[in-house]
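The data below hold one chain only, encoded as C-alpha cells and taken in the form predicted alone.
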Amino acid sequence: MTPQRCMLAGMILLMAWVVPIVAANAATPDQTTRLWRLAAQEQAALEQRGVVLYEASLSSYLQTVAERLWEQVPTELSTPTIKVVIDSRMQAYAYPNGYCFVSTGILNRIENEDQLAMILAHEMVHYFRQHTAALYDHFQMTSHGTGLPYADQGQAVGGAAMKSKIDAAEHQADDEGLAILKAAGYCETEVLSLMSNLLNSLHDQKASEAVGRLEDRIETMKARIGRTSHRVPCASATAGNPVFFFNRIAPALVANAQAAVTCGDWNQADQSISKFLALKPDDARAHYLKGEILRRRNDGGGNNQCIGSYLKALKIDPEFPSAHRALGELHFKAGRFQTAKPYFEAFLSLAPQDNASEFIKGYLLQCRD
C-alpha cells in the first residue's frame, strides 16, 4: 500500500477502529456507481501489484469465518468478500462494495479466531453502514473536489467536521462489530487482548498519536464489555486451541516475514517466520527465509546462525539452490573458498537461468583459482 492510498481503502484502518452509532448518510446513485468502480480499480490495481495473497485454504478459513459473524447482520446485501494483502503494516479496510482486505501484519498479531472475528466484524460494519459513501458524499460538499480524499488529509481536507465523521464511524464499526461478535458465539474477552496486544505493536513503532487513540478506545470497549450482564460462551473453533488457529493463517506468516524483511523490520521478520517455523518445522523454504533474516540483521554472530538455518533447509531439501547460493556467498566472504566451491556448484547446476548465475560463475572462478 502507497502512504497515499485514498480514503476509499484507507480511512478505516484498525488501527483506528472506535464506537456510538452515527447512521451513514445516503450517496446519491451516480455517487455509488463512481464508488464502486473505483473500489474495482483500486482492487485491480492490488491485483496487478501482485501484493494479494493467493492460498486456497487460508481464503477458505476467513471466508467461513466471515459467512458465521454475516449471519447476525440483519441485511440484503451480500456477504463480504474476504483477501489478504502482503504487507507488514498493520491495516484492515472495507471497500463499499463488499471487499475487505486484512494485512497480513494484522494477521500476524492476532492470536486466535475470536480476535480475528472482531477485526472483520469491524471492517463489516463499514460495509453494511457504507461508511465510505457517506464520506465521499461529505468530503465532495466541502472540497468541491473530484477525486477522492486520502488517509492523511482528515485535518486537511474537511478539518474537524471530516475527522468527526470518521470517528463517528469508527465509534459504530466497534460498537455494532462487538455485537455481532458476541451474537456469533466468540469471546468478547477476547477483542480487549487484541486491543492490547496492538497497542504493544504500536508502542514499539513509536507511533504516539495512534497510541493515545487506542489507548482511548480500549478505555471505552472495558467499560462496553463491563456492562455485559450476560457472557455468551465461547464457541469458536479455536477457543483454548491457538495451534488451530496459527495453521490457519500460517501462509500469511510465511508471506508476512518476506514483507517485513523487504521493508528492513527485522524484528517483525523473526516473530513471523519463528512462528510458522513452530508449526511446520520441516518446512524448506521457511528455514532458508530464518537464515537470510539472521543473515540481513548482522546482528553480530548472526553469520554462525543463519548457517545453520540453511543447512537446515538443505537437509530437508538437498536441491534448494537458494541455500546452496547463500552458503557459498558465505564461505566465499569468510575466505574459505574451497567450501564454497561446492555450493555454487551445486547452485549453478540447479539454477543455471538465475539471474545471479553470471555473478556466481565469477566467484567459482576464483574458489578454483
Second form
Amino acid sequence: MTPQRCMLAGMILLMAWVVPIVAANAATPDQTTRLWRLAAQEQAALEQRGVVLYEASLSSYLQTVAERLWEQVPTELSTPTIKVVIDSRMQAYAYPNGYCFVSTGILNRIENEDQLAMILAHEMVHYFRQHTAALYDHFQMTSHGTGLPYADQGQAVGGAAMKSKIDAAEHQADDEGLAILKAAGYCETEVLSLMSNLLNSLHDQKASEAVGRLEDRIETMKARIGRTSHRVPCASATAGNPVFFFNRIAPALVANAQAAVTCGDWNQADQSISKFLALKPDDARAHYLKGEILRRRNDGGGNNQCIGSYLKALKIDPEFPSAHRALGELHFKAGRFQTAKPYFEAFLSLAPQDNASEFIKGYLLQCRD
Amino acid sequence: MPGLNLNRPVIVAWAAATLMLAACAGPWNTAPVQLSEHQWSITSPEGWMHLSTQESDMLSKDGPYLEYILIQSRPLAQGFRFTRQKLKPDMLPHEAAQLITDNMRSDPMIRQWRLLASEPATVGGQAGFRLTYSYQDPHGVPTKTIYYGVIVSNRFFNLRYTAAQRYYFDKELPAFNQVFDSLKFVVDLNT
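Structure of the form predicted together with the partner chain, given the form predicted alone:
Let's see the whole complex now, leading with the same chain.
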C-alpha cells in the first residue's frame, strides 16, 4: 500500500463509528481531488479482496434507509452509496466521495431499523461535513510544518491535536446524526440501546480504549436525548417488528458467521448463525456453518451436535458438498473408514474442483486400504 | 550485453536488497552448509545468507524483499496473528491448511491475496500440505509463496519460500526445492 493510501485508510478508520474525527478547514480542491482518488483506490482494493457483500435485496434496503435520511440533509451532494463489507469487526465508515461502508460485524449487533438509521446518519454527517478532507488537510499541514518523515506520521495521527479534532467530529456526527434521525421519523431512544449493545460487544472484545470513548459519547447522547422536549413519534417500518429488519439483513448475518469462523470468533459466529437460522430454518448452508462452529470451536461434546447440523444441511440439500466432506472427515478421524467413504465419494462427485479435493482423494484411498 | 541483462527495476531492487543486507549485517551470516535446530535439519543453498531468530530461521540470497526461505517450528498452542483458531494434534492436513489460509484471509492489510493451490504433500516423511499463494507486498510488489506445513505431535512445522513473482521466484525455486528435499526431522517428533 502506498503511504498516501495507508494514511487515508488510517484516517477513514479513525472516523469509524465505534473506534473513532474533524470539522473546520476544508481541504483545497487539489487535495480533495487527490483524496477522492485515494478513496477510489481503497474501495477498489476492498473489491479486489472480495470482501464487499453483493446481495441485491440487502443493498436495496440499506439504500432505501439512506435515502430517507438523506432527504433531511440540506445539501446538493449526491446521496451516499451504502455498501457492506464482510468483516466481523464492528465498523462503519464514510469515504469523502460518498461511499459508506458498514461491516457485517456491526449489522450483527443492530436490533432494528432505527438503530441502523443512526449508524447511517452518523456516517452521512462525516460525508456531508467532509470530515476526512478536513482531517487530511490538518494532517498535511501538521506533517509539513513539523517536517516529520512519513514513518512518524502515525504519531501525529494519534497526537493530542488530532485526537481533539477527531472527538469534535464524532460529537458533531452524533449531534447532527441524531437530528437527521429524528427528522426522518426514527426513534431516538433506540440510539441508547444501540450504543449499549456496541459497548457490551467492545467489553467482550476487551477493546478498552474504544470502550472509554464510547462511554463518553453515550453520556453526551443521554444528555441530548434527555433534554429533548418534543419527542417525534416513531414511524419506522420496523418499530415493534424486528423480524422485518432481520429478514432484510439476513444475508449479512450468514456472511458474518462465515467471517467470524474464519477469524476464530466462535461466539460471534454462533450468534450470527443462530439469528439467521431463527429466520430461515431451511437453509442448508446455515446448518452447515452451525456444524462447523460446533466442530471447530472444540468446546467438548460438540461432535455429536455438529453431526446433527451437518445431517440437517443434507436433509435440506442432499447435494451440499461441504456437509458431505465434513461428515466424511469426522468419521475418518474416528477410524470409521467405511462410514466416511460414501461421504468423501459424494463430495468428490459434487465438488471435484474444490481446494480440498486432492486431500479427500488421499483420505479416500486410505479408506479403501 | 550478455551477463548484464538485468533491467532497471531489477537493478534497483538488487541495490535495495544489498543495502538491506548490509544494514542487517549484524544478525545475517553466511548460511552453514547444514542448518539444523533441535528437531530438523536442511542443507542450505550455496552462497545464501542466514538469519536466526527465536521464532524461525531465514535464508536469503538477494535480500528478504526479493526472496527468502523461512523455516519455523512452533508449539500448537501458540496463537496466530489474525485468527483465534488453534491447531490441534488430530487435525487432518487439509484442516491445518484451511486454518493457515484463514489466518491469511483475515489479515486486513494483505493485498490481492489469492490461493493458487492447496495440495497434500509429504513433508520430511510426514503427511502435510503445500499451499501456493500470491499477494502484493506492502510496497505493491507482486509476490508468490510456496508454503509447506505439517503437524507433528504437539508442534507445527512450516517451511516456506517467498519471492517477488517477477524474475526472482522462478530463479531461486530450484534452490528452494533442494532445501525442501533435504529436510529431515532429526529426532522423532512423535516422542
